[in-house]
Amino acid sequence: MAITVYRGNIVTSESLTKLKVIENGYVVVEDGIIKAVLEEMTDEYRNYVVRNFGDGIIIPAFSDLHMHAPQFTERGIGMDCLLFDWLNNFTFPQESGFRDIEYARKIYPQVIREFLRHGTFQVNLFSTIHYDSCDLLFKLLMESGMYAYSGKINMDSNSPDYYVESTEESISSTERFIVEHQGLSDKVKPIIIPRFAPTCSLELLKGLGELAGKYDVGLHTHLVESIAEAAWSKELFPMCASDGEIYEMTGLLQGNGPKIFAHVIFPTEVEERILKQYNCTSVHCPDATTNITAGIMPASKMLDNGYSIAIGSDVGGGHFTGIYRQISRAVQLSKMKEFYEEDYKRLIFAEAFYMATVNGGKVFGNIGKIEPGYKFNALVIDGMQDDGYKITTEQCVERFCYIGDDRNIVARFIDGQFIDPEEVYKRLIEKY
């Protein structure tokens, strides 16, 4: 039994709309799991060494539920394009480079270092169609200590000649990936990733649906990201009433793994029914939807109606990896939506924080809160106070999400273990 006690100001979600703050509190961690959260030290733990963070604020680490690992080098490039121009002129050419495993070895360790720097310890990732690069990414994630879902993208239709696969190859290589990676780790797990419906044939989606049922694997894809994408999906699959129904009809929602849909900006009644029926997680990606002018997710309305919504950076459609900045952007965009739509209610900060910690974390287990029974995947932030004018601890967390950066993260913990992003990066490049 290994017990460590941490002292600091503690901030976590009490509910969807309220943060819980414990000033000068204590977090007792036993073997990576939070055993107790105390307002005052008790006799039971008085003899243990206490690591004192002073005015530092202990918060849950962040989860990124939608990010394109191979698009890391695209962040902040081509942001004046709309979706399909951006895909064809930047994304597809760049992603095709991952056929070269040496290129993947240079890029993917940087991706992981960037996550760790910015306090994102749970991720759900797109990759490419290239088996060896996808295998490398999976193993790097395992070595990093992070929690993750990752797999191999599927694309056999409406894709560039230089970046496409046959239906048979797509299905067989996906099955191989699942077989070779399922069970390798309790923390990093395979997931099925059809890029989005227009790049997949009906035969491919049905084949992937069979794999979802056979191996009990989850799904990660885009859903009603733009009006044009949703219309194109219905044109290609006229037997379905909506984008979401395509995945239901082809069996991709039958596995017990997570069903994660990025964007969900224009959900129909069919999508709303599917999201609830299959316990899906929708992912709000504020920067990306702004950059490609897709629209603004009706996040607060969906939360009020009981849908689970997490947050994603969607790099490289998004331009910044830190999820804390997406928290502030989610609030900003909701205020714009409220301004233009009379029946819409803006998000409050506590709701956006909940999405990025609790809703994202629960996809990976008991993660996302500073509470007994949860894994101690946590950050300590500091340096948000001004001289001569003191703000509250809760306001410090809000300020961090708006103007802070990785320099304000003074300590990082995964499963109770201290994490140094540079040391992890060095280990990854030396081993792989």
Given for the second form:
There are 2 protein chains.
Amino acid sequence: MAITVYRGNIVTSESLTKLKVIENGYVVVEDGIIKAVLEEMTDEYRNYVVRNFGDGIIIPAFSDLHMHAPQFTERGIGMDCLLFDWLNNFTFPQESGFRDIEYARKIYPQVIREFLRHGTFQVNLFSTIHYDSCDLLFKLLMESGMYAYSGKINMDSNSPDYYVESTEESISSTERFIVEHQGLSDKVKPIIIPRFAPTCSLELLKGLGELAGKYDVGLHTHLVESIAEAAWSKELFPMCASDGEIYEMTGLLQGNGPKIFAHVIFPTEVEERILKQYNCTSVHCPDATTNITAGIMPASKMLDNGYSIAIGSDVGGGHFTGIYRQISRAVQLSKMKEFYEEDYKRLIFAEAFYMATVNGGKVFGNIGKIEPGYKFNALVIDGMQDDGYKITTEQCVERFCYIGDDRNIVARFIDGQFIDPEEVYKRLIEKY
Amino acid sequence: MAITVYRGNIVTSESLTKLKVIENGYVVVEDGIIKAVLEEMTDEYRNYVVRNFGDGIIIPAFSDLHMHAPQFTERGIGMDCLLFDWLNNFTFPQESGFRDIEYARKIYPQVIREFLRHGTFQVNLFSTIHYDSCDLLFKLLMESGMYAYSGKINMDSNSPDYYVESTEESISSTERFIVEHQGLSDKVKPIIIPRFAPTCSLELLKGLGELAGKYDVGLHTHLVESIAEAAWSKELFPMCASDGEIYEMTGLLQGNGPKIFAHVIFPTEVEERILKQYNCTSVHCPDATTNITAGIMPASKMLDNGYSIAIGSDVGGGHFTGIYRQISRAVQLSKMKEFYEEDYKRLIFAEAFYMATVNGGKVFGNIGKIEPGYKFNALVIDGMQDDGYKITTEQCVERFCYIGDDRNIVARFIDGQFIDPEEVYKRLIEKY
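Right, the form predicted alone is done, so what does the form predicted together with a further copy of the same chain look like?
Below: every chain and molecule of the assembly, starting with the one above.
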């Protein structure tokens, strides 16, 4: 039994609205799993070597529940475009480049390094339609040590000529992907990813729905992302009352895997029913929905009503990979919604932190808290104090989410293993 | 004549809505002032030593037209508070600490280092009511090489017992401040800073108005920052039709110095007249007005109507010192305004960049462009390219404003002098 003890200030969620802070506490980790969290050292662990982080703050690592790995190179450019211009001028031409495996070999290790640098160790990813690149991404994720859902995306309709599949191809390559990747890893798992309803024919969605049932695989897609998108879906699928029903009707919600819907800005009663009934996770992506002028998810209202909401960077619609920044953005954006919409109540910091750690992490297992029984997927943050004016430990975590960066993450652990992003990157490009 | 030639990609505003990009250009600097900007090397300058920045991008340094130097230590904390809670629980207790000059000696050099790190070389600052600390800040600014307006703030009403002055004290110490600091420097100049109308009696504002005329000094204050603030001003000054008229009526707009108004979120026709008539600069502070749930300045509309708008970090209402990030935030926030308000048109990136460089810089003289006749107050930015996917020079600047940080600023110049923020900081704490 390999036991390691870490000493530092500990910050983790106590509840949806409250953080728990243990100053100078101890985290006892056995075989990658937290065995005890102590306010004071006890006799039981006194003889183990203690790794002391001093004023460092031990927090759960972050989960990014919606990110487009192939859009990594689009971060923070073309932001003057409207959504469909941005898709046609930037995203589709760029994503289509992943037909070339050499391009994927260049880009995807950089994506993983960026996640690790910013302390995001659990991810749920969009990819492209290209089998080999998707396979590579999956294997890179396995090699990295991260937790992930990844697969190949599907688009057989309303897509550019140079970036589209036939319905048959799309279904058969998705089945092949599931068969070849399911069971390869306990940490990296396949998921079905129809891009969004408008780029999928009814036949395609039905085919994917069958796979979801046959192989018990989850779903990751966009849901009521914007008024225009929701209207277009309704036009294309007139038999469905709302966006969400398209996925239900085609059988995509029948597997036991996670059902993850990005954005959910304009949920109707149909979506509300589906999100509850199928135990779905909705993903709030504050920067992305701002950048594409989509509107603001009713996150605080949904939390109050018991929906599970996680956080996503949505790079490249969002520009920045660090989920910690999306925590502060979620608070900020909720204030704008409160300003503009009567009866809407802002998010508080503790809620946004909970979304990014607890709600994101639980999709991957016992992840997202510094508590016994949880995986020790954790960060140590430091350097948030100014000289001459001391703030509290909790305020350090808030400040980190507002103005910190990867320099303030001084140690990273996945399953209790110390992670060096540059070392992992080097291994990835050497091996693949 | 000291001439230096810099080679790099050059990006500067061509107009309000367009950036000018010169790839592999040359900037000829003589005695701190740009003498020529060349697309190709000419015989005239061929024999000078060229400092080559390679793929580095030479851009104008940023101006922060509204920042509270004593609130530096409040960056990114207490963000769940509403404005008046935040003032009473965080800001007033903290600012009152500047009665102790030793505290000011600790904090203010850190503020200046932070500006320099983030490439902000022209600043317009709030301080506190304490003469000695304000004097120190002014002298530190002079020593740093930066361009600045700074002074002491005024508050004799509606302020906590522990952080308030008498009307006479407030006027006399302001006069003393102007007399003792005016003319000390061509680059750092005094300005009159009534905190905002509610913390100033009519008598105080009239006294300050006399000083503005007598010494020809400018004005820096908050204007129609929030609905609550504007309503409170109107209640306290029932003889004035709107916030702006208070400053006009009391003579504060009569000097020839700059008149700088922060926020201007709800300008009435009175404010619109005053802003034009007195050639005022309004300051957009996107993060701050989000954090305090104040609303969104009608920036694009005001630009279209010919008002001069600059950018401010408004630390600590805003959480981050880097003005480059406020450029992207201004674009983002304008999209939310477009989403919620009919007929409102978003800002484009070039406009926000213009606000942060040209409109901010001109308050300090010929500053804010890479053009002949302008001071060479400039940055070189680099490292915005990913491996394997090349973006344009203009996109690099956009990306820098969205996701870059001080690590991407690889060289800094004020008046043509190379600036090392750590070296300046060391000098400041040694000397003061």
